[in-house]
Amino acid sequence: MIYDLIVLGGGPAGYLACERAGHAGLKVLLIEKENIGGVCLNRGCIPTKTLLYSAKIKDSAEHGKKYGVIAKDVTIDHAAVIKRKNKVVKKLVSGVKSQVKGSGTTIVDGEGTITGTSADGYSVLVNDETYTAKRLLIATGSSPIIPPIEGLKEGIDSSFVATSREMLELMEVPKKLIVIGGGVIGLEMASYYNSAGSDVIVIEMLPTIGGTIDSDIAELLKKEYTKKGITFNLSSKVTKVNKSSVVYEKDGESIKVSADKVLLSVGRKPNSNGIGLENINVEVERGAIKIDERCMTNIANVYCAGDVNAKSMLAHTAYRQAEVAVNNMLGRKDIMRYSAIPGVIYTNPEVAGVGHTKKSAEDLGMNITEKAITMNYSGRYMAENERGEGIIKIIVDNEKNTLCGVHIIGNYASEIIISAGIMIEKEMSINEIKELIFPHPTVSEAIREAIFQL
C-alpha cells in the first residue's frame, strides 16, 4: 500500500496530525518507537501536573489555618502519588491511541528510518519492512541534553543522577536533592520534591530562574520558594558530578555539595539524528530541522512539527504546527505564527506569560509602555490568598496601541493567560479591550484593571 502520509513520532505533533489527516480522508501511517503520546503525555506535561497537584493540595492543607481550616500531620504519600500518576497516564495514552485508530490511521511500533525516494514518494524502513508515502511529517521530538561535565561525559549513573524521566519514576523521596538547571522543568520538579519533603538546592548558570520569563516575576518566584526552603545558587557553573556530590563554581570559588539524588535539567535537544534525514537532503541547523511558515522543510512534501524543529519546544506549539502542516497538505492555506504562544510554569504560585517581555520588546527597538499591578486588585484573588504577592504586567505597543505582552504570577495564571493571548493574536486595540466584559469576581479581572490603569 502507498500511504498519503507517513508520520514519524507519536507525540503531540504526530498523533494530532494523524487525527486531522485521517479524518480528512488521507491514508496515514504512524511510526512510534515507544509510547503514543510522546514525552508530554508519558514523561512530561501530564505526569508532572499530577505530582504538582498533589503538592498543591498538601500545601493548602498545611497552611489551611489561615483560612480557618485546620489539618494536622499533613504529609505526602509519594508512592501513592506515583501510582495515581501512572493511572492517569495509562488512561490518557489509551484514549489518545483510540482516537488515532479512530481516524483510520495505521500504527506501527518501531523506529523509522527514511531511506530515500522512489516514483511513489518517500520510503521509510521499520523493523526490516519498507513503507512508502507521498508525504512525510517528521515529529520525532526531543531528548534531555547531557552537558560535557566531568562525571557525566561517560554517561549518567542512574542511581545518583536522573533526568526528568527517571525522577517521575522514583518511588522514594530523596532526603537531599540537587537540581542542575533552574528552567521550567527544573523548577517544577524542585517545587514538587520540596513539598514532598526533600531538601532542595537549585544550581543555575544564569543570574535568574525561569529562563526567559519576566525578570521581576522570576525574582518573586525565587523569593516565594526561598521562603519554602529551596536554596538557589545562581550564576553558578557545575564543573563536576561525583558519586554522591556536585561541584560548582561561583564567584571564582569552587564549592562541593553532597546529595542523595541529582536531577539534570539543563534543556532539551531535537531528535534529528539517526532518522535518515541525510538520505533525502533535509536541511538541519544545529540539530534542528529547518521549516518555513507552512511547517514544510526544504524538501517538497516533507513537513516537520514539534520539538525536533526547536522553534518553540511546547506541546501546544506542536499541536498548532501539526495542524498547519496538515492544512497545507490538504491545500488549505495556513501559516504558523509565534507571536502569541503562552508559556506556563506550574509551580505554586503559577507563572504564565505570552508575547513580549519589556526586555524582548526593547531589544527590538519597540516603543512600549509597561504597567504592573498587584493581583490584589482582584477580589477573588484576595479571597483565596492570604498575603499573596502575585502581580500582573502588561506591555503595550505605543505605535499600534495594542497589547503585545502579558505576564502573571499567581493563582489561575495558566487558565487566564489564553485570554491575553487572544488579545495579542488578534491585535486588539487598548480601547477594544476596555469594552470587554470580564466575569466578576474572577482573577482574570486583573487584566482589565491593568488596562484601565494605563
Ligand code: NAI
Contents of the next structure:
Amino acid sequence: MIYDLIVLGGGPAGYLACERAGHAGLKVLLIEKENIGGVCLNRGCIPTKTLLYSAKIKDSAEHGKKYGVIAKDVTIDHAAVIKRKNKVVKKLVSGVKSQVKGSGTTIVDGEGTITGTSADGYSVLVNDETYTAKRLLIATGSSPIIPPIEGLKEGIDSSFVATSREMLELMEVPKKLIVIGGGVIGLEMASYYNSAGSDVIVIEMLPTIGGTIDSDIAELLKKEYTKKGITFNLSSKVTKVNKSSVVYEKDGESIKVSADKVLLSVGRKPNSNGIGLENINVEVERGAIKIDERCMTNIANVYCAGDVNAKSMLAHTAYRQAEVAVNNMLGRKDIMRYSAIPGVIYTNPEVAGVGHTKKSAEDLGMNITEKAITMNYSGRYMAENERGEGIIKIIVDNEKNTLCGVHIIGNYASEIIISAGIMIEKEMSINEIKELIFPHPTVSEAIREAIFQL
Ligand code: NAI
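Form predicted alone done, so how does the form predicted in complex with this ligand look?
All chains and molecules follow, beginning with the one already shown.
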C-alpha cells in the first residue's frame, strides 16, 4: 500500500499531524520507536508539571500561616509523587494513542530510516520492512546536549550524572543536587527538588538565569529561589565533572563542589542524525532541518515540524507547525508565524512571556515604550499572594501603537499569557485593547492596568 503521508516520530508534532491529516481523509502511517507522546508527554512537559504541582501544594501548606492555615510537618513523599506522575503520563499516552488511532492512522513501533525515493514517493525502512508514501513529515524531536567537557565526553556515569529524563525517574531525593545550566529545564527541576528537600546549587555560565527572559524578571525569580534556599553560581562555567564533584570556572578561578547528583540541563539538540536525511538530500543547518514558512524542507512534499527544526523548541510551536504542514499538504494556504509564541517557566511563582522583551526590541532598533507595574494592582493577586513581589511588563511598538511584548512573574502567568499573545498576534491597537472587558477579580486584569498606566 502507498500511504499519503508517513510521519516519523510520535511526539506533539507527529501525533497532532496524524490526527489532522487522518481526519482530513489522508492515509497516514506513524512510526514511533518509543511511546507515543514523545518527550513532552513521557519525559518533559507533563511529568514535570505533575512534580511541580506537588511542590506547589507543599509550598502553600508550608506558608499557610500567612493565610491563617496551619499545617504541621509538611513533607513531600517523593516516591508517591513519582508514582502519581507515572499514572498521569500513562493515562495521557493511552488517550493520545487512541485519538491517533481514531483518525485512522496506522501505527508502527520501531525506528524508521528514510531510504530514498521511487516513482511512488518516499521510502522508509522500519523493522526490515519498507513503507512508501507520497509525503513525509519529519518530527523526530530533540535530545539533551552532552557538552564535550572532561568527565562527560568519555561517556556519562549515570549513577552520578542525570539528564531531565533520569531526574524524572529518581526514586530518592538527592541530598545535594548540582544543576548545570540555569535555563528552563534547570530551573523547573531545581524548583521541584528544592521543595522535595534537596540542597540545590545551580551553576550557570551566563550572568543571568532563564535564558532570554526579561532580565528584571530573571532577577526576581533568582531572589525568590535564593530565599527558598537554592544557591546560584552565575557567570560560572562547568569545565569538568568528576566521580562525585563538579569543577567550574568563575573569574579565572577554578572551584570544585561536591554533590550526590548532577543534573545536566545545558540545552537540547535536534534529532536529525541517523534518520536517512542524506538519502533524499534534506538540507540541515547546524543539526537542524531547514524549513520554509509552510514547514516544508528543501525537498518537495517532505515537511518537518517540532524540535528537529529548532525554530523554537516548544511543544506548542510543534503543534502549530504540524497543522501548518498538514494544511499545506491539503492545499490550504497556511504559514507559520513566530512573533507571538508564549514561553512559560513553571516555577513558583510562574514566569511567562510573549513577544519582544525591551532588549530584543531595542536590539532590532524598534521604537518602543516599556511599562512595568506590580501585580498587586490585581485584587485577586493581592488576595492570593501575601507579600507577593510579582510584576508585569508591557512593551508597546510606538510606530504601530500596538502591543509587542508582555512579560510576567506571578502565579497564573501561565494561564493568562495567551490573552496577551492574542493581542500581539492580532496586532490589536492599544485603544482596541483598552476596550476589552476583563473578568473581575482576576490576575489577568494586571494586563489591562498596565495598558492604562502607559
Ligand atoms: P536552555 O537553553 O534553556 O538552558 C541551558 C543553559 O545552560 C543556558 O543558560 C546556558 O548558558 C547554560 N550552560 C551551557 N553550558 C554550560 C556550562 N558548561 N556551564 C554552565 N552553564 C552552561 O536549555 P534547557 O534548560 O536544557 O532546555 C532545553 C529546551 O527545552 C529549551 O529549548 C526549552 O525551550 C525546552 N523546555 C521548555 C519548557 C517549558 O516551556 N516550560 C520546559 C522544559 C524544557
